[in-house]
Structure formats: C-alpha cells, structure tokens
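The data below hold one chain only, encoded as structure tokens and taken in the form predicted alone.
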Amino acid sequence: MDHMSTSTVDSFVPYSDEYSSNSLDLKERIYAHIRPDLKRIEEEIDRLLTTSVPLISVVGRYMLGSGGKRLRPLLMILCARLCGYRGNRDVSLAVVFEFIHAASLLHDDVVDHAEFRRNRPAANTIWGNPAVVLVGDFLYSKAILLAVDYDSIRILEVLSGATTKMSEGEVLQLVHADNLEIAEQEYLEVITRKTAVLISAACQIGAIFGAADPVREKALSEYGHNLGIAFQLVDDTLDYTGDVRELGKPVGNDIQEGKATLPLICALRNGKPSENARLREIFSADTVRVEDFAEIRDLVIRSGGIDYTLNLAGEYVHKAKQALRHFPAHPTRDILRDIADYVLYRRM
C-alpha cells in the first residue's frame, strides 16, 4: 500500500472541504448518464429474487430494496461498455456483484449484532440470525450460478478469487476486533480485502466481458482497486462526521462495534499520552455513550485524523483516475472519472 508518486500527469491535490461543493453537480451528471442502467439493474434484481421459497424473496427484497447505490453492478456495466460491449446481456452478470455484496452485508450484520442498516432495522433483527445467514448463503450461491451461465473460466477465476479474499478479510477483521493497536498497514489490508477486491473484480470482469486486451483489463482492475480503498476510507471518516439520516446507521457505529479505523489510528499516533489513555478507556468500555463518542470525535478531528484519512483517500482516487489513461476520450471514461471524484466528495 505504498503512497503514490505525484510525478504523474494531473498531479494530486490534497482534499479540501471546498471540493465537497462539487458533489451535487457530480451526482447529477453521473445519474443523468446511468439512470437507464440503474433501471435495468433494479428490474433484474427483482426478477432474480423470485424463488419458490417465499422467505428468500422477502428477506432478499428487504435487503436489496433498502437504498443501496448499486455501485458494483454499475461499474461492471460501465467498464464493459468502455471496452466496447454493446448489448443487454451484461445486466445479469452485473447483478452478481450486488448479490455478493448484499450477502456479505447480511453476514456482517449477524457477526456485528447490527441493529440498523440503511435507516431501517437490520434484517437479522426482524427474521433472526439463522434465516439471514441462510439467505446470505442463497445470494452467494445464486451469484455463482449466474456467473456460470456466461461460460467463461476467466470470469469465474476472478470472481472466486475475489470472494476468497473477501472471506479472508472478514476473518482478519474478526482477529482485529477490539484491537486499538492495529497498525495502519493492517487496517489497509482489511479494507482492501473486505471492500476493494469486489469493486476491483467488478471492473475487471467488465473488461473481460467487453473483450479488453490484457493491458486494459489490468488498468480497470487497478481502477476498481484504488476506488474501493478510497470508498472505504471516506466511509470511515463519515462514521465520525456524517449524519445518521445520510449514513443509514448510527454515527459512531464503528466505535460501538470495536473497530479501530484509520481516523482513530491516526488520532492515537498524534495524540498526547493523556488523550490516548482516555481514548483507550472509552474504546474498551462495554457501551460507548453519546457524550463519550463526542469526546472521541473531537479528539480525532483535532489530531488531524479526518484530514489525514481524506487526503489518503484522495491519493487513491487520483490513482484510480490515472488508470483510465489507457483508454481514449469517451463519455463512459468521463463518467468513471466522475464516479471516482464523487467517492471523495460524497457526504452520504
């Protein structure tokens, strides 16, 4: 996870709050381009969730109808289009990534004893852990079955490699639960496996489906890898600075679940001994009160933990955009660049 060099074209500019004013324009431009694809994805998800076992459909639609961004299937479709694909057969393959993502969230919520997901009660609080785990298993299995229909060993290799790494990431996160001494490199390894590998696989498989040459396939894999890391870094700052109505889960959720993310790691690195002692005291408590979290948030902000994390996210966004230099000017390439920027500027 080496930091990028700024000797490339379009040198990296550190994150600044003034950039966030661009987010609405970016969001409108992106959605104007992707709206037809979003509609296709939603219709395909609904179609594929129809099964002879009603509970699967009910839980699946509850989870997948709760306002997800559909980032992964959209990226797969956009990357295939950038590589020359023209047609409608891409949508079932794209839904593979939303099913895998949803399955991982269902399993996460069980492991983390989560109470909310996207502003609604988590599925496990309604149907119980056994049902949610089994529906997650169904979504994983359905995703593999859909991928098999495309009769491509290469697609299956990339997909199975990604899901294996995701599972390793889940175990790594469990190993580091309640570990306030986790190093930055260890944290980056967890988020790479938990978040970046699936986004990278969506982009790479889009390239494979679009019959890209190896150079462009690798470029889109790198785009997704760097975008995924940036996405999670920004997500981890929003746990301190976001709004519950935007996040869809309580602010401070990571602290409650015993997850030391980069803003907190940075605060410990820069904090005074007395401040660090207080952080450890709050972090190790069975329950973190609202006033305790406010204290942690103030320490994290004062230490530069938010700024450091956002600047690092900016570096990864820059690397993602640099990977697109392997493609000629094209509206789809521009939208992929906009998506990378929006990942950094977003507040939700």
Contents of the next structure:
There are 2 protein chains.
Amino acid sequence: MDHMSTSTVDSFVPYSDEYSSNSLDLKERIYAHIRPDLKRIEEEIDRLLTTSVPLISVVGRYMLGSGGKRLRPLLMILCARLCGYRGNRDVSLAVVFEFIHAASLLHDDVVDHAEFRRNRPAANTIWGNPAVVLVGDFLYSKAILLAVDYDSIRILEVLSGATTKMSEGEVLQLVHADNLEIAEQEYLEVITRKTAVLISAACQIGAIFGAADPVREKALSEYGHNLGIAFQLVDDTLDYTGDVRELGKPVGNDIQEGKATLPLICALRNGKPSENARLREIFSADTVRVEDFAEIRDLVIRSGGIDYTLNLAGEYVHKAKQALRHFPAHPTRDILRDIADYVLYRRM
Amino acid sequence: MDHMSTSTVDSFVPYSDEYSSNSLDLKERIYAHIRPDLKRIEEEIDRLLTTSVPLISVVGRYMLGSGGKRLRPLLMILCARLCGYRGNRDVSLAVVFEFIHAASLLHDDVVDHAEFRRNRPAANTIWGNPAVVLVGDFLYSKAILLAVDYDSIRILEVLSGATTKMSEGEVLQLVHADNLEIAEQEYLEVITRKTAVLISAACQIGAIFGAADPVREKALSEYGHNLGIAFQLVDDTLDYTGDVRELGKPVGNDIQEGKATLPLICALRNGKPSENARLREIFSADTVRVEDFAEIRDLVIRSGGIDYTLNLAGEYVHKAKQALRHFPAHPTRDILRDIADYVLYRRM
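To test you: the structure above is the form predicted alone. What is the structure of the form predicted together with another copy of the chain?
Okay, now the whole complex, with that chain kicking things off.
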C-alpha cells in the first residue's frame, strides 16, 4: 500500500464519556467534516459503474445513486485517516464496501419481495428478479476485484471472511423468517452477521490500510462491530416508530416480511397472555392491515420494546466509543465518536 | 504455495494432431487416470459444506452432490500437475471452481425459472428462490475465502477477474433473452464469458499454483478458453439432439428460456423465408409445445445448424490441443488432450 504514514500520535489520552451533543449540531458537525470525502466517494462510484454492459450501469446507478448514507466507505476512510493515512488511494477501497452493501441489498430485495427502498420502487419491481440477482453478483465480484488491486492478502482475508459470515447470516435470517419465538440471543446473532460484520470489516480494513498496529486494528474492528449492532437495533425501532417519508420505505415492513426484531421479541416477553395471543395472530396472518400494524406498534411501545431496544443500542454505542480510547485526541477520532452518537439520534 | 516442483520435463516435444481415439476408450482412459483425483475432490466438497447453518449444508450438498462432472476442479488439478506440482494442497483450491460454478448454476436456475437440473427438481423448486439466491452467495463468498488462503495475489487477480467477466456475461445473456436476431459474434461473446472464462481461469490458476513460467501459464489459459467454448458449443447442440435421460433436463430447454444458441442462429441464417417465419413464431410463443420443438429441431438439423456448431466446436478443440504443444510428452498432457477430444463425443 503506497501511502505515507504520519502516525506520530501515540500518546494515550484518557477517553471521557461525558461528551454529549445536540442532535442537529451533531449532524452538521459530521457533514462539515466528511463532505469532501463524500464527494470523492460519489465520483468514484460513478466512475466504477461504467461497464461494457449498459444494463449493469443502469441498475447499478439506480441502486447506488439513490441517496445511501455511504456509512461503510466513510468509516473505512475515517479509520484509515485516524491511523495516519494521508493519500487519496483510499477511495476505491472504500467503494468496495458500498458495492458489497448494494449487492446484498439487491439480493435482499429479491428475497423479501420488496417493493420500495429509499422512497422509490425497489430495483426488482422495475427490472425484475433476474437482472437484480445478476447485477448483485456483478457488484460483488467487482468489489473483490477492486480489493485485490490493493495487493494485501490480509485485507482480502478480512473482507472475504466478512462476506462469508454475512451470507451465512442472510441464510440464518431466512431460516428464522416467520418465527416469532426467536430468542434475543439468536436475533443478536442475525444482526451481527447481517449488519455489524461488514461495518466492522470496513473499519478494520481502514486500520490495515492505514498501517495500524494490531491493538489499534482490533480497536477499530470493535468500534465497527459495536456501531453496526447499534445501527441495526435503531433501524429495527424505526420500522415501528419512523416516518415513512424519512425512511423511504413503509413502516411495519419487518412484520410484513415475517421478521421478529427485538422490539417485538421484547413486547412478547413482557406482554399479557391475551396481548401475546393477538400479537401471534397478527404476525402469522398473510397480510398485515394498517390497523393491525397500529395495534402491534402500540403494544410494542407500551411493553417497553422500543425503550429496551434503544437502551441496548445506547450500550453498544458506548462500547463503540470506548474502543476509540486506544487513540489519542484527534479531529477524526471526534468525528468517529460523533458518528457513534448520531446512530442513536438518526431518523432515517 | 508449499509444494515440491519436480518440473524437470522441459524438453520440447513436437505435438501431433493425428492423435485420435474411440470415444468409449477415451472415457475409460480418462476415468482410469482421474479416479483418485475425483475421490479427493468429492471428499473435500463434502468436508467444506459442513457449516454452522444447516440449510446451507443441505442446499449445498443437494447442488454439489448431484453428479456434476467436476470438470473445472479436475482441470485445475491436472494443469498444476502438468506444471510439476506433486503435493495434495491442490484440492481445496480446485474446489473453489466447483463452488463458483455451483453458485452460478443456482443463480441461473432462479433467473431461468428452471424446474429440472441433472434429472432432479432444480433446487429453487424445493427450497424456493430466496434460499437458492442466498446459498449461491454463500458458495461464492466461501470460494473467495478458500482461495485467499493460498496467499497469492496473482491467483486472486485471475479468479476475481474471471468471476467479474462471468457475471457481466450472465447479464449480457439476459439482455439477449428472447432475441432471435443475436449475431454469431455476440453469441460467442456470451458463451465465452459464461463458460469459457471460468474454465480458462481454472487451468491458468492450476499453472500458477504449479509455478509455471509465463509462457506455460498463458498456454494453459488458452487451453481452458478454447476447451470452454467447445464445451458450451456441444452443450448447445445437445439441447437439440441430446437424450433427456442422459442430459438430466428436458431437451428444448434453451428455446423455452428464450435463448437463441448457435444451432438456431445458423438455421435462421440458412433457412427459407417461410421456414424462418415459422421459427420466429415458435420462438416468440409463450410456451413451446413438444410438436413445436420437434419442428424446430428438424429445421435446425436440416439447415446444418448442428453440423456447423459441432464443426466449430471441433476447431476450438483443435486450438485447445494446440496450446498443449508448449509441454513435453507426459501422461497428464495426454489426459488433457483426451479431455479435449472427449468434449466432442460426450452425450451429457
């Protein structure tokens, strides 16, 4: 990896958890910092989607141009920077994570028969399942090809280990489909594999690319792991409490798709027998009407399912920020801390 | 790569194309040579399909245990051996190619709504599209993970280059679906990407693993490329002339799926206007009845479409064997030559 390492920031600075912030300030501060990186990521994605097969470019651009948060590539870039990387060769490696993420969303949409994503018709409703499966395969292959270019077996080891665990997680989620009796532990296993593993790999590979020592590599891998779990926990509450316009997909999606997430698991744990019978009845129905969903949502909120899930997310955010204690004070460390905090406040 | 190289066989032996053989002898000779390798491949596939997610093992074993020819892993092993490799670390790398092949078949079956493969219901008809898409993703990820273990960027470069071209080819084939006016050149481009690229990569990676020099690496890549095209050309004739029991899937499959392959392209090129009108009518119908297919098959045979395609396959087999001239006489070279010849004679 041809980059200059400027990691002279080795002194340990104790980490304070009293850090807090207003949510809007937080968002503005993060964006002020990452705007140039976001621009580089967008340009690189566009460049890499130019292929000799137009359908790939069209479906790829639709999927990858549709307002994603670019969380994974940003984290890779920030982690590399925190470890001392100062060049611009980071961006193609960063895009690898957005390609893998997009490939998995495309295949998810086929698996879930999704109709909407990010306020627009899901790609499969426009181009059909065959094109979406195959363009997903292309994005995944292209991601590996891009990563190979970095000439690092270690990076490829972490990356392919992550995608293998991810795909096992997707199958595991499928096995648990329509299973309301999934235990909290099994649910955490599913979201670890389906979300946290790739975010963790993005952070760890940022560290490897930034030539971090093993302690810092492990710290950033843990940061990503905990952030990823928190991110998915919040996501799963938003499916009950979110705003359909901000989310870009209908709320109540998970129940429609037979996914019992932690808010619902918790409601069932705390519910009275009559309430639980009703939950089970609605959950196992073929179609969930708007009023049925409203009923479930009220039960989930009343039972403390949302609070419990958000509290747990808060604990993972805390752990994520704790992992940063291995790094000295640095503007990039602050932004990674801000991003962890923002995960709790986000509304989309 | 930890192996002993015993490549003392460096003297150039002129290659004779007068070699010919009785088809049954050919098959027996090939099997006598490869039986121990086949056994190692089968055992390794079974070992690698043991995962923590039972559905993956079940679908994977169904797909990978169902009488495949193991052509790709065998070629990788034979090419490594021809280049001097004598250890047993070749087998996991060989299985990589069977995993990628199986992943692509699983996704193909979803794309084509296939009902049968190898005399049994296609996996998607048993476990549904979601499981089949996701297990395909797993096999693909696992293949990359296995290859990473060989610690060779060069191998990963060839492998991920191949899978990227393959997935482009799959999309290209989809774009041409239901297009009877596809040109011979476009058809060859599709079969190159969808079949020849992976077979070529298996042979080239066998050479790299066997520590071949660049000339021999290129020669085996060309051997695989030409063999792969010949293999697919013969496959596309068998879809018209094959025996349903030997093929394990209905003949006439390609027309049902809207695929215009070379025998049909050729029939259209040589046909009278009235015959071509009839071809177009049947090809574009929603369902192709048995008697319609019989009519098309007769036209294809009468127009010389089968002969033309088999002749072309013969030319590619010749080119494949020519590529072996870079190697001295050696039992493994003879088997690679036998396999090339057998591609023309096979009935399944």
